[in-house]
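Next up: just one chain, as structure tokens, the form predicted on its own.
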Amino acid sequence: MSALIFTIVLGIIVLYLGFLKKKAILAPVAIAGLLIALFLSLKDWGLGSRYFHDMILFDNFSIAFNISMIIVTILIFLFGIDYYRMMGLHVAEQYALMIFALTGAFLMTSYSNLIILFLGIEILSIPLYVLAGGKKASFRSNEASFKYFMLGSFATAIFLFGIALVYGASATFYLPEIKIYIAQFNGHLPPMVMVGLLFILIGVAFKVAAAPFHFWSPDVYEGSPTIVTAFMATVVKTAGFAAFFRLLGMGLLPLPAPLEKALWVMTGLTLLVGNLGALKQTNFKRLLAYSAIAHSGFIMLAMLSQHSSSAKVLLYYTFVYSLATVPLFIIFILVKRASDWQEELVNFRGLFKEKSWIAVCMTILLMSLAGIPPSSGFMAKYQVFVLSISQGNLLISIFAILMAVIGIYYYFFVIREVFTESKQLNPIVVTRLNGALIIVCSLAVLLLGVFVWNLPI
């Protein structure tokens, strides 16, 4: 709770810094105060603290999601000390806000009440509709805004609806109350209940781009600024689906067969749309989107997968797929500046003649995210089909596997861009944080395959 107390205390105080004009150190100050966050969530480790008559429980889960978040929201941040050197308005309403975001994900991780669901979701999407929007001047970053908001707001509702249907039902927010309730119709649910389950389902789903709620995902990821695409594609994702998996294992399973059929079409539905729609995309942004849209399939295969090692295999896949994801947004960056501010994945070209160790970096980065050994991505995609296989799930399991083969295409369409010569080579400038930052993200992406690590969670 302390960490959560002092990260809502550190976006205050970088906003004030931004009334003080004080551009220099809102970097420094929102990551040393990240980094004392780090430090409190981790004196938390092992205490299973719950607050307001139990409404919020910080255990272990909860803390290792939240650890995971503040690393990769830190890398974010070293990121952004570059990016944010060309702007000179706003940036401290944009560092605050993303902070702001992360309570709200704090949130998510560590409910157990619904009404804290809620608040947590909101707390991180107000933010993020605004931060959508960041460059006032372009159409795609306003359009991005808008679309995200409207779509929220629907999402929102829905979800909303679906509490107080239940509520009305069962009489509780509290998940181990609802839970007993619903074991006692042994599956064969009221119609108010089994709506308004199916509205809270599709509320979280939206959060995590599962299809066919996923519409909104690539339209805001290319639209928003850079920076905040990365954050959306890591921290909030991760966010969402502890979020979800919260939500199932203590309050909703076992579900009524209906949902749980839902589930799992929706499982396939995303490993689909998200792979056969990256096929086809020239612009490199919309690819991740896509790409992020179907590895939340393979997340959902494995956190429908309902075992003693389902919360473990969740958070090292989503640990080590930001820790690719972070890099591959600076080096897009990098490669934009010095393409005239172009996204399309032809701008890679001649990326390994001019900066033949990024293009290295990338490729290992890439190779992750396909899941190809020796990375990290390899490893925690085993694990998804182990974990699914061992559960009886063998259908959707070989579907998955199909589908992870899909997916090595067009990420080696990207890693062949890298490699082809250009006849007009641009000059890349690489700061030597942003440098540092590509190079221990991609030794953490190998090592992290080699070395897999299980927290008792």
Contents of the next structure:
Amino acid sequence: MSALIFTIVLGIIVLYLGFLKKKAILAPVAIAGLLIALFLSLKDWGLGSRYFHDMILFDNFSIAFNISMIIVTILIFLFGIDYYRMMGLHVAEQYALMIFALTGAFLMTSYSNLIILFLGIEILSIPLYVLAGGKKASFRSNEASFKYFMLGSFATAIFLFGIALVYGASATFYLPEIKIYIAQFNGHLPPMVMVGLLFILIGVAFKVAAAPFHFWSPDVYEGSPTIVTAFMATVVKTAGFAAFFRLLGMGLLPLPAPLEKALWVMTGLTLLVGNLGALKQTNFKRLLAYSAIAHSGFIMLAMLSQHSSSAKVLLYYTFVYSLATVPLFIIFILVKRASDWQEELVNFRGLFKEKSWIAVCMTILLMSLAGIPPSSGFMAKYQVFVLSISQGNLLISIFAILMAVIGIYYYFFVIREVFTESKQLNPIVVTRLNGALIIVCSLAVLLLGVFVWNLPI
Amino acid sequence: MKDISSAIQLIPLEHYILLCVTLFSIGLMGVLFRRNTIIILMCIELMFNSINLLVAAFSAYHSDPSGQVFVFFVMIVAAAEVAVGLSILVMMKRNVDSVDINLLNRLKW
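Form predicted on its own done, so how does the form predicted in complex with the partner chain look?
Expanding to the full complex; the earlier chain stays at the top.
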């Protein structure tokens, strides 16, 4: 809880530093504050403290996810030092909004009451609507922001309607009580609860961009400023899945048969749409958006295979995925600057000749996303498949493995472009910090795969 | 408080549910089919308010105050969301001088 409060205060401090025009110390203050928040979260480990009449429960699950999100946010802020250097105005607001979104993410991992889940989703989303429109003069950014806002609030309305129906039937917002209420029907739920649960699941599935509700994500990822895209692809996705997992584990499982079938179909569709959609992309940000959808499919597979180790696999998968995605966006921005702000895949040509160490790092990161051993992406996928096969979901596992094979094609397409000989327009300029970030993340992705096979929860 | 709850209970619960589902569907159809972004914002508000009404009615019928607290949260969040939405709309209007949603087609596939 102290971490949550501290993060809110940190956001306000950063905002005021912006008013005082102290641009140089913004990022250091934000990063130092996040490190303190990290330490404060660690102190709560194992206590399982409850707040606000059991509306918030900080168990090890939520603390582990909070720590992983804080680490990824620190990486993004380190990237932000270089990214925002050319931007004169409103830098403090960008950092502050990201910190506020992070507090929403904390709520999403630690709720045990539907009210807090709703507040968490909204505290996460509303800053993101603003951040997505961060480039005021660019119409693409406006469009991304408005699309995200409109579809996001539409999904929130559907989600709220689901909560209202469940509340009407069960007279409570508290998840364990809802679980008892659902259990007494033995799988034959009254239609009102069934519709309510379906609407709640639709609302959460929208936030994690699972397949029939993924249409916003490529547009929003492409139009938003790159650092915000990195934030959305990593922290927001992690928070969404933590919330989804907690919702299922704390409240809704065992799901009634029709809903469970719907979730399995959603998983299959997410895998199919993400991987097939990525095949024909020529814009790197859109490619990563579809890759994010595809990874959502794998994570859903782990989430639906109910086992005591599901949470561990989920944490490992999201953390490793985030670690590989953030440096890819850094490399993308470096290449984009060198090629006159073009975002196409062909702009990666000649990268190996220009800066061979970046090309090697990029290969490692993309291999991790594709799931090639010995990278940690392979370990994550391997654990997901082992988990889902051991729970008897053989058909969907085979399907997911096939889709992972398709995934290798488009990741290696990018690698091929990186190693193709060509003349870059301008030399690639790498600041020392960005270079260190890229190398450290690549090493971490490699070493986690070799030495660390799961993270503690 | 007691009086209001009993006054709400004078009308059967089914009527509240029907009214709220109707309002919600009107809002939903508006979001899906109208082309003017301001009307879409209004329809989203309509959806939120139908939910508020529904939760308030349920709360009176269950005589459980937590539903009414939830309504306050929803109202606050809806207000914040509309503030952000309108500012995004103004930003868009400055760039293209229109509020037609069909202009949002630069990003696709």
